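For reference, the chain that follows is the form predicted alone, supplied as structure tokens.
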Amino acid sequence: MTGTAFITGVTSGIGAASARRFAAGGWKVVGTGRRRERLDGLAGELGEERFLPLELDMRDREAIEATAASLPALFRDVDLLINNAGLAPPLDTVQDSDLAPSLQAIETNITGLVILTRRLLPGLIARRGAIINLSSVAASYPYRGGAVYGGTKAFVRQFSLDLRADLHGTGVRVTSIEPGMIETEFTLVRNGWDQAASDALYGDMNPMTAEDTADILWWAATLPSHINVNALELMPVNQSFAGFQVAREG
């Protein structure tokens, strides 16, 4: 099975690894991101007939709609949408947080995802395609400082399940992938590019990699068309569940 995959957030991490994985598997890839130089680098690596680089900020509604409406003929027939672009605000509690990064996460992780999905749905329905949305274990398990990010990913998970209900009978598959700790630029961005913070988080714990996750996306996308993976939660073996917090009085 081959086709055309539209993947958001390909300038690093899971998105970049997925673009490489699907291109290596014979797919054409439309890849979006905010960093032009990284898009161009990926295009040079994968080739212009295999990869279409599009500079796109998922907070820009007009740009999303224009992009979806103006794909060139070679990449127009999208068979698979991977909504990967996303970010997290710093690990501040809500009461101590700066509102701007929280709104940026909401606009990117939720609003942009919904707009793009809606714009590509007619073609995906016509081609009996598939949608894979990147949620997170943060959608299910709370942690201090994760209210906004976890809330956005809970939306993505529930949106995926309800979207599948809406698409009943169309043949379109919808999957929510919910990873735990993956060593990418995610933590660097969240902590203002503090390499020490990232190293401390992932040190000596053998986290998942972007390539691990890309392989799972490939597997879900290339299953027989009568099989739908509704939701899939992933963690490295060395990550588990936190205990409850107790505030002592007195």
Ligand code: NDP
Given for the second form:
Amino acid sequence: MTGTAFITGVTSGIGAASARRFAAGGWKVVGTGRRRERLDGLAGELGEERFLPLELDMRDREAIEATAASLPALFRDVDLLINNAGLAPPLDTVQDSDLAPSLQAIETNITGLVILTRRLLPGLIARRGAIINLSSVAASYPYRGGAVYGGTKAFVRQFSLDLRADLHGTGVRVTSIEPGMIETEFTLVRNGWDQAASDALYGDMNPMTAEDTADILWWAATLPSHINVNALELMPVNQSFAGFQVAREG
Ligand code: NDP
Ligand code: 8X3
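For the form predicted in complex with this ligand instead of the form predicted alone, what are the coordinates?
Expanding to the full complex; the earlier chain stays at the top.
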């Protein structure tokens, strides 16, 4: 099976690896992100017949609508939407956090995802296509400093499951992918591009890679069309669960 994949956030990490994976598998890819030079780099690598680079800020509603409405004929018939673009605000508690990074995560991870999904849904229904949304283990397992990020990813997970119900009988597949630690620019972004913080998190624990994750997205997308992976939780072997915390009074 091949087709056209619309992948958000291809300028780094999972999105970049997925653009390469689907292009290598014979798909056409529409790839979005804010960093023009990275989009151009990927376009040079994958070729203009295979990859359409589109500069798009997922916080810009009008831009999302305009982008989806003006896809060129070669890339217009989207069969697969991978809602990947996203980020986490710094690991501050809600009471000690700045509001702006929280709103940025909500607007990117939730609002932009909903607007783009709504816009592409008629075509996806017409083609009995598929949607894969990047949620996170943070949707299900709370951790200190993760309230807004985990909240956005819980939304993505639940939106995916409820969307399946809405799309009942249309043949459209919807999947929530819920990974744990993948070494990408994710932790650099979360920590203001502090390389030492990222290295400390992923050091000596053999995290998943963007390529590992792209292979899993590829697997989910290319299963026989009568199979729907509802939700898939993933972790590196060296990441698992910790207990509750208890505050002692007095
Ligand atoms: P990266 O930081 O490497 O990539 C994030 C991508 O999202 C970039 O291409 C970035 O592009 C794009 N993006 C961020 N903000 C915007 C915006 N406002 N408009 C458009 N694009 C935007 O992180 P990952 O590859 O790791 O993350 C991809 C997804 O996977 C995210 O949704 C993340 O929450 C999720 N995830 C990541 C995990 C991890 O451990 N890494 C685990 C579980 C889920 P640009 O900056 O050019 O706009
Ligand atoms: C990010 C996954 O485990 O780093 O979505 O919080 S984790």
